[in-house]
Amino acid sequence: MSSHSANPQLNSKGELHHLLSIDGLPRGVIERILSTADSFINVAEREVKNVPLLRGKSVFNLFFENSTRTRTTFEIAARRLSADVFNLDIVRSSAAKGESLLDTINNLTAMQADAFVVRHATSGAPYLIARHTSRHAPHIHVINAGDGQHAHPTQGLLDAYTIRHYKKDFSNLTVAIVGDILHSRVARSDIHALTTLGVPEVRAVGPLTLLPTGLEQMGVRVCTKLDDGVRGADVIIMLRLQSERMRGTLLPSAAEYFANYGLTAKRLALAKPDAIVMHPGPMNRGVEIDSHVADGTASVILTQVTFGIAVRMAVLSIVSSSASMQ
């Protein structure tokens, strides 16, 4: 049996054929993605032309839950790539009407499609999608663009990405993650992708009522104070309130959270002169960030947009290079 078989993201030869998670992925391939991207930097940022990598490949983009930003970034990526790019309206699709996930994809894979880019509200629901392939159809990719509160690969990556731009080594640094970590795919992303790259400090800040538990089996420091948690950080990634997923009384209000946990440039000297200020979007002024630190010049908020799309484009080549799962 295949050394790689217990990981469902890798085929026989050990190359990215789906990414639906950054645990468990090996530093190489986490490491060839961001030096793949580098590629593409310019084709993201409009100073070259689109290259020709997935001409005549299709790519069904499947938000089973609103994300502007991601599916957008996806969409730009894969036309940059030269791929015909589908978005599903999932609202209106047989969906919507009771067709199964799995009866919706052997639709779709008979429209001859090459890659399916999934963000679904069920944690998983790429997995299954992908092992549903693997069997029927296994030619295809799956991506995973967001499932539950379970992970969130390309904003981890991208995440990385930056942070790699700015700080240009991972082995000194301290990463500082704040808020609500309990309900955030893209913290787990990122907790994977950095302690992966070797950072030697991630700190996971929030109340109590935020943070879950078995943070420092991932190899994480937790705070719960932000004061303490930015305290000479290189990084600091501001997460935003996943109010839509909250049960009970989590926090008393939004005013009480920014008063505790709010990062205000106050907050900010706290961290290194030369810290950058991160946030996966959408932003909540005024109760995860203040406006003047998100538009400040430690802000870098807009560039992980950009560098999104190379990232992006980095995974859909990159897939659609691999062998076929076997």
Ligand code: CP
Second form
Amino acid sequence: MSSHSANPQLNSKGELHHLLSIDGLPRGVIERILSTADSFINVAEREVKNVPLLRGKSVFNLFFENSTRTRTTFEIAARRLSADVFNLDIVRSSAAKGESLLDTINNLTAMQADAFVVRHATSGAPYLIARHTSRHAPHIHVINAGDGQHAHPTQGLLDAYTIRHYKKDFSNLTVAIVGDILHSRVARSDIHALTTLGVPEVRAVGPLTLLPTGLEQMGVRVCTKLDDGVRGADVIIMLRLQSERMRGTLLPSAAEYFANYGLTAKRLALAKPDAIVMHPGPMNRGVEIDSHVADGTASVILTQVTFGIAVRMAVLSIVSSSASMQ
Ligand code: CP
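Having seen the form predicted on its own, please provide the structure of the form predicted in complex with phosphoric acid mono(formamide)ester (CP).
To see the whole picture, the full complex is given below, headed by that same chain.
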């Protein structure tokens, strides 16, 4: 268990057994995930392949928080790998009757689960499950599908995959991440992925009330003005205001936010001529992004979603090929 204590995602052979965060993942592991995703998609045709690597395996989607893209693309990914997929209906599950998270996990483990894909409003919930299964059911894999404001590692990976597809090389890029960085697990995972992959300039752009402390220590340049943040950028990643995680009033109004931080065609023109615009979704048009930009030629927002299937297939197949935690 010593290597497990050092990095709860890796087994004693150093293999990726769980995917909990990009923070602490070696660059080689990230690059392996991206190159494995290449083998699952014809990017020119946007065609995701069927590859029966997980036949006979059971993947349980446990989404304790709402999702459109992540839950569905994990389901598609698992099915393309020929796994059996089970979506726990949390609202109708016994969690609503007070069953503890780990009792739910124990019961699903007794149903012969091989992997849990977990989204939870509480930061750290997937870690708790991984620590528990690593002790009591060490063959099981846990994949973090977004925990609180902590991490969304597969979003970070699919964003890196999308950037690599359009820009080919990370080593000469300027990437601006714009919006509610404070509450964004996507921003944290993107920052860890992009700095690990060698992007020389990652900018965090937003009002001071939505910028966490410690960004500079993560290798990020802070910009409080949108024009400064997007000027000369190769990639602009827009984030929504995570009002469900805000305590108190951090902004005067959505209209004022759009006036100062909304990405319009005029502001996009400050970026490089071939800049791409990304967004993890869900988008709030007219709040952080203008519809002309969201639907315009620079937008690769829907391509991100398709690439997410191949990246999630890569994660599922890689963790499934690792040895047990004990
Ligand atoms: N990007 C993302 O996590 O979207 P969902 O909340 O729809 O899964």
